[in-house]
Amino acid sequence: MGELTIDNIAISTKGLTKHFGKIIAVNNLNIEIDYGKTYALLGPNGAGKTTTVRMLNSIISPTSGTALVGGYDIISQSIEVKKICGFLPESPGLYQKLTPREFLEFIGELYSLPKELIITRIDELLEIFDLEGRENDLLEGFSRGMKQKVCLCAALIQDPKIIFLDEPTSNLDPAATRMVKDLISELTRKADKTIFICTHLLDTAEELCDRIGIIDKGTLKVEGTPRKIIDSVNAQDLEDAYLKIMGVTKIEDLLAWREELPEKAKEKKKRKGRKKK
């Protein structure tokens, strides 16, 4: 296997593969993402998006292949990888008997941040995510959307270079979704963060991302800018391109059975008649 190079590359994978028994979750993934860019991995449930992110965060080890994240090897330098990355999982865990402030203090201490810096960042994040006034309430009384906001704060508290967001707008209302989208744009444009998003929301990917990869059954089917992907299949927009690339039938085709049913019924009767003879 050849050496991976870093240069201006924030994330680089080479033959990244993960098997769970006989199931191939991710198959020979090769991608490169520049620093300061936003990248989306699109695909249906079970496509391999979350497995990819878990490998890139050194949470699980690949079956074969490797990757560099921030210049660190995900296998041999896993601690360094975790120090420079922020990760929001799709189904984050929270300590329900803690308050947002207590939970964020705990996360900050895990990263060995100075106490004063933890307090300052918590105050800033609570303001950004409109959680002021609720910072001392127990998390068990929060809605799913409010808990998602707290988890986003946790992913950002150590000011990571590279941020992984697995379905970042999950469970959020329209106003909160807009706020998260704006935050992602600000992080890349003003703070020069590199953001890797896993999502099945095409509008989010098209609006926010510099490059998009479409993955299905563990295999990367296509990659490029949103416009390049759209043009590659002569599509009208990203949704149309995605449907074509994934081979998904449009609703009018799915409903065509209503017109075909009478003809199929007649043919079935004819076949039965011939068999009786």
Given for the second form:
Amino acid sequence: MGELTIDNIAISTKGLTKHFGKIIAVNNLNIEIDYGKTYALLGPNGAGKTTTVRMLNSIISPTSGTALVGGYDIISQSIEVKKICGFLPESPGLYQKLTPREFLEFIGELYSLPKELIITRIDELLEIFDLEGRENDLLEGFSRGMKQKVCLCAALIQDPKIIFLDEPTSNLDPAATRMVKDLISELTRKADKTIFICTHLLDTAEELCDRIGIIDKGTLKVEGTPRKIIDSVNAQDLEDAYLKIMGVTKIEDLLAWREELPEKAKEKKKRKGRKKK
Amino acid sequence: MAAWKAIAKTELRRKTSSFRNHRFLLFLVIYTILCVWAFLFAPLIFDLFMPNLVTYFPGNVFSVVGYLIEFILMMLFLMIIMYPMQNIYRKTEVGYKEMVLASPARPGDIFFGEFIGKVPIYLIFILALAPVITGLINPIINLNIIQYIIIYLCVTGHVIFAALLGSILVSWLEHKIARSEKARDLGKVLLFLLAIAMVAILYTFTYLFNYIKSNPHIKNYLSFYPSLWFSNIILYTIQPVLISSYILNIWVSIFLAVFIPFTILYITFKKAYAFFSLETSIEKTSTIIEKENKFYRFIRKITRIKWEGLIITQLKEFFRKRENIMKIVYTIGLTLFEGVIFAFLGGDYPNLDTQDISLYMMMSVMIAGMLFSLFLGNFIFVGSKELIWVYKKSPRNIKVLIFSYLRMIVIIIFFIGIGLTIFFSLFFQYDIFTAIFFFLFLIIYSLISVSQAIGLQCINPAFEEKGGDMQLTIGILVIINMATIFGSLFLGFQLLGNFNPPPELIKVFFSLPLIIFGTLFAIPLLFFGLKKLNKIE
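Can you switch from the form predicted on its own and show the form predicted together with the partner chain instead?
Up next: the whole complex, starting with the chain shown before.
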């Protein structure tokens, strides 16, 4: 396994692989992301996006390969990696019986931030995310979108150098989505943050990201700037390119299940089995 | 397939999801092991120390065993009925329930299916614990296989019937609460009242039982109480003369024990809509916390800065869940109750000697430890599946979750311990040193028990209160506690017999084995649990 260098690279993976038993979640992933850039990892459900993000955050360890995040090795320097990264998980992990303020205080304590700093940052973040006035309500009463906002605050509270966002706008209303998009571009432009986004939303990726990777069944299929990817398959936009790369469901198959009889389905299965052999 | 069958099947599948590829094998192995335990090993183990214990009970041994069986079944029946009440106000799994409700299944199908799906799990607990009853009898009369089978069948029917009544009662209460705004607003107050009522009923029974002991004819007025139908059959199996003073003869008892449960089951299936609904939208839409209360501010003052925020987080999350208040009241109530029962069953209260006091002290602490482990330690991961990643992502890693939770439990046990010590000191008339000894013994053993539960949870985390993982851990915990208590009793009596210590040291001879046995389980469980949790993916 070759040595990785630090230089200007925020995230660098080399042969990153993760197996869960017989399932290969991520297979030989090699990517490099410069500081101050926004990178999107696209792919269908179960493609290995979340597993990649969890490995890069030192939450789970790779089966083989390695990665440097902010110059730190994700295996041997996991504490340093955790200190410099913020992470927004796909499903919000919150203590339902705490208020947003209490929850953010708790996150600040997990990162050992000074108390005064925690209080100042909470006030600012709650204002940015339009949660003022609800800061003393228990989280159990929040909608999914509002919980997502609290999680975004939690991901940002320690002012991380590198931010991982797993589906950052999936539960948000249009106004909040716009705000998060603006925040992401501001964070990279003005605060020089590196942002790694996992998303299904192709317009978000196209609008915000400097580079995009498309992953399927754990393997990185394509990587490059949005323009390069679109041009590579002669597509009109990123959505078109994505569908061409991933393969499209035939329209005529979409309603076939209604007409199929059990005997016919069995025959079809047999035929498929024979073909496989 | 009938809707209730599909629901029962799904219920069982959900409870055994960890073994989804080997369900049949799982049940075959468990039932085989438990049958060997119930019919072979348990009687051998109980024979070792039961003769010693029997000497504690004065009078005719047969009638003492008869009373004990009646009393155990009476209390067990009541406790099983009341046990599900601690789940009132708990949020239901809305997603799954909504899907079931959207199907043509009727409330009867859902209630009946869910209940039937739990029966195989109940059987596991029955086979694991019922040998306590045969263990009481076997040293006195050598039971034959038919007697064993009849006793186990009676205990099974008794437990399942009580569980059915408990489920009906809780469903009815939830049904009423869901429809009453007043009940919803009462929240914690209602829970306290319910918990206090439960404990009060248990105490009433204890005193009532003592009264019955001296006035046996009273039992005829209690013929409606189902546990008596089952205990009558057991008593008849041991010695027919034991039920001669009852109105209920063996045939009436058998008729009632078979006919009533099946009739209630049938009526439940047909009329479930009258008491069962899934509209338990009992959580308020918004709860505002204006100011941190004095208790949390006090805890902040007494904890170290590094842990302060994390412990407060755990405490708030714990105490703001209303069902946890119920659990605490339940734990305190049952511990006090068991302590009182032991004292009364001994027969000589309040004239107890040092050995009695030491034995009851040990039993009370053991019960408190077991309840703390079941109700506090065991719930460390419930509802926090996603939160594990929050901890794992932080530089302080997941071990802070475990240690902040343990610290929170130390605080809770400390305050509960003060209350329990005051009660037992007054009840057993402890001197100051004995009271301090009891307090320390309670805190230490409770922490050992909770560590066992946390260790087990780290090895096999249960993120849902209802799931199979939780039941597996509960089962293992009960077995560990049984092994600890019987091992400690055996060792305690052996040490006492061999060394003949001075009175002030007798309590040490009973408490030390309990702590040693508990620690022997706790340290490896916690050690391997933390290792396993670090690797959770």
